[in-house]
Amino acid sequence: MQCETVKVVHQDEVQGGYRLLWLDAPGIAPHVRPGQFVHVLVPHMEEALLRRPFSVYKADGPVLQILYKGVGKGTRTMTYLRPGDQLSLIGPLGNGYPGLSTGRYPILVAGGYGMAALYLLARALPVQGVAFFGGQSASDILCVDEFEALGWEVRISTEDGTRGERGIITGVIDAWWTARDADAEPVEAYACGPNGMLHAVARRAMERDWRAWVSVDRNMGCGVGACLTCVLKVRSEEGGWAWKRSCKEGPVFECREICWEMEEAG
């Protein structure tokens, strides 16, 4: 982990509000593993004190790329952002994905921006299965070209019906399970979206069988484990809870860690 002053290589609009931007990083890019993040203060924002956590959607050489949506005045303001622009990073951070199981045959889950942060897993596993991507409507669902270009068979719900199966995600996976042979190498699942879609991989999870590991979406303050904001219930070894930090112990968990029904009662 560093903090570096980083440059503005190129960004654009990808669909639907979702824009790319790349980041000349020397001294973060080369060591970032799937599933890690880098924490970014937006320039030109002097009354914003926190940074802002980002998941890496690549890292090739010195350079990183951030896969992200304009929805607040931070990612607003990021928009402006031109090539030579200056901003400081702090990366990467976080435990990331852990590789698979032997004998083991992965599935991707993901909803909106997930898609992005799962894209290094994709690429570092050595065996491509199956990857379920969810979203509002069609301009969620993104990546899906990089994904098929790796050898993944990507499978798509919108629950506008503008793009594959109308509905959830979790019903497409449903209905792939049904199908499936029973004498099938057991699964092991990666997911990263909104926190109801991870419960709901957890829940399929634990009632299967699988193995799967969430990426959990947490506020988080400083990025680095001292202000406790992005803290989490997870279950511990004497059989009640205790506290992890999203930020330092996560944002990946193995999905049986967390006491989901800690989090759903707040």
Second form
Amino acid sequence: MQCETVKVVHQDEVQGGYRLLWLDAPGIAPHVRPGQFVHVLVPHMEEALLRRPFSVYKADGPVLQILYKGVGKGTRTMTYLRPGDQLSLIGPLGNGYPGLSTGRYPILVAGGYGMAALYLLARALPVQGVAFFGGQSASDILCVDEFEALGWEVRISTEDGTRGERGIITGVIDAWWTARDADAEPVEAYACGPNGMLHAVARRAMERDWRAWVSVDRNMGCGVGACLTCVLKVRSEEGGWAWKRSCKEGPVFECREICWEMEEAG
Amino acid sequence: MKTPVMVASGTFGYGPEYAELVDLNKLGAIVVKGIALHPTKGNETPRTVEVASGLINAIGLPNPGVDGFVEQYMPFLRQYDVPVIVNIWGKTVEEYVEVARRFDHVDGVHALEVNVSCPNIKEGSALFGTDLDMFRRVVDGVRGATQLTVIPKLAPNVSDIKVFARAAEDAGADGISLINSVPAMAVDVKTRKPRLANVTGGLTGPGIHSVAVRLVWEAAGVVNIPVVGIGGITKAEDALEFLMVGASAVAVGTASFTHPATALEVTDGIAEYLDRHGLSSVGELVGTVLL
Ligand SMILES: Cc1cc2nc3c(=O)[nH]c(=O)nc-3n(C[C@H](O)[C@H](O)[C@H](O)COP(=O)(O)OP(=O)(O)OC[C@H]3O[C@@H](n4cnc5c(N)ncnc54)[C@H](O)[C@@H]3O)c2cc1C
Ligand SMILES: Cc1cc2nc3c(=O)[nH]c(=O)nc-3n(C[C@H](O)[C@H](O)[C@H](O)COP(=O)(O)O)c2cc1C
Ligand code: FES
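Right, and the form predicted together with its partner chain of this protein, after the form predicted alone?
Every component of the complex follows; first up is the chain already shown.
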């Protein structure tokens, strides 16, 4: 982990409000593991003082890429960044995804920026399985060619039916599961997306004996484990629960660790 | 202390969280997150919300308890050459006293900052900071239970800070620190719900700095013990203001979240200022505001 002043190399709109930001971060980029994130101090964001967390989409040599969408003051301010601008980055942060256990078949489940957040993992896994991407509309489905180029089969659904099947992605996952040989290898799922999607994956994982790693999205303060903003309830060994920091012990948790019933209530 | 610039309780964890980013040996002191007698879970989420010029938090003082803290964090902290100040709190006067007593013989602990002013504890702790009689009893009790340096941390939301500052000195405190966060609330107008699970919280960050400067000025004017200025420091000038109105040390809080090395930059900035003005020590600046 380090705090580095990095330079914007390039910024592009990809589609549907999603943008790709390239940063020259020689101190951080080479150390990023799949599922980790960086904490960005957005320059010129006068009304807010905290950093904003972003998953690392790609890291090649000294350059890392962030795929993001303008949803609020920080991300909208980021759209004005130009090549040569400097910003402060803390990273790499968080635990990241574990590797595939032997004998398991990997599937990826993603929504929104989750598609980008899973790319480094897709590239690192020794086996290429199926990637399930869900979104509102065709413009929310990202990076498909990239995953296919790595050898993943990508299955898509959109709620308005503009790309892939119409409906939510769990329908596509269930159809795939039903059609699958009963004696095929057990599944190891990796998911990043909205909380509802993660919970849906978790329910299936528990019913179907999958192992499932989900990356949660919590509001963050410090990003390094000091402020206790980003906590979520995780089952403890004694049978109760304990707060875990999603910036430190997470953002990736095995789905059985999370107290989903309490999450929903909260 | 190598520098009068410390890091404030609750904004720097227990040390390890920032050790990779900041040279802990260069800090004036580390004031760790508030410790109680027993482990405490803290509030529901959301626990913080960003507002104009600041942050409102209602973390609720989660902590591993005295024993958990000593076991989990003191071995780490002892490796460093930096004073450790433990921020303590309790739900009753007896709890404060017991926590103080237990820290008395812990190797590596230099001082106790007595948090009587956290606005996020429901079972009465806030009262310790705003009810003069309760405040006296806590400071008196803690004083009697420890040989360590005792620094009560004052709440900003009292009608006359001077009364509390004097009460602390009278009860035998070695210093006072101020301010803790300012009671605050934010509402999401779309849902009409409070933006914190705890409904209310405490405002910190740049927005409270000038409020803190005025309170430090008033408090420092009526006591002879050292005063630690806290509130909204983001740069050396903010710390210099505290020194000029009478603080002899300062602590950086929320700013560490944004720039982890703020405390070190403030230290450098103060040194430059002294240099530029031909002063040889921070002491020569304390209380020098020209009225
Ligand atoms: C580990 C992690 C990885 C992430 N990776 C990416 C990524 O790769 N690409 C990407 O586009 N986004 C990512 N995000 C989400 C991103 O951090 C938020 O979109 C961003 O912080 C919003 O900042 P803002 O200033 O634009 O919005 P704000 O103006 O702060 O907020 C806009 C709205 O979103 C809510 N909000 C703000 N931050 C969050 C949050 N973290 N979770 C839930 N609600 C929030 C606010 O309460 C508000 O209602 C990630 C988040 C986490 C925790
Ligand atoms: C997230 C957070 C947690 C805090 N926890 C504590 C605490 O445990 N004990 C305490 O006395 N003060 C606590 N404080 C208050 C700070 O120590 C400090 O008094 C306050 O933040 C004002 O300084 P600042 O404006 O520089 O942040 C906390 C503040 C924040 C933002
Ligand atoms: S964001 Fe501060 S503890 Fe996780």
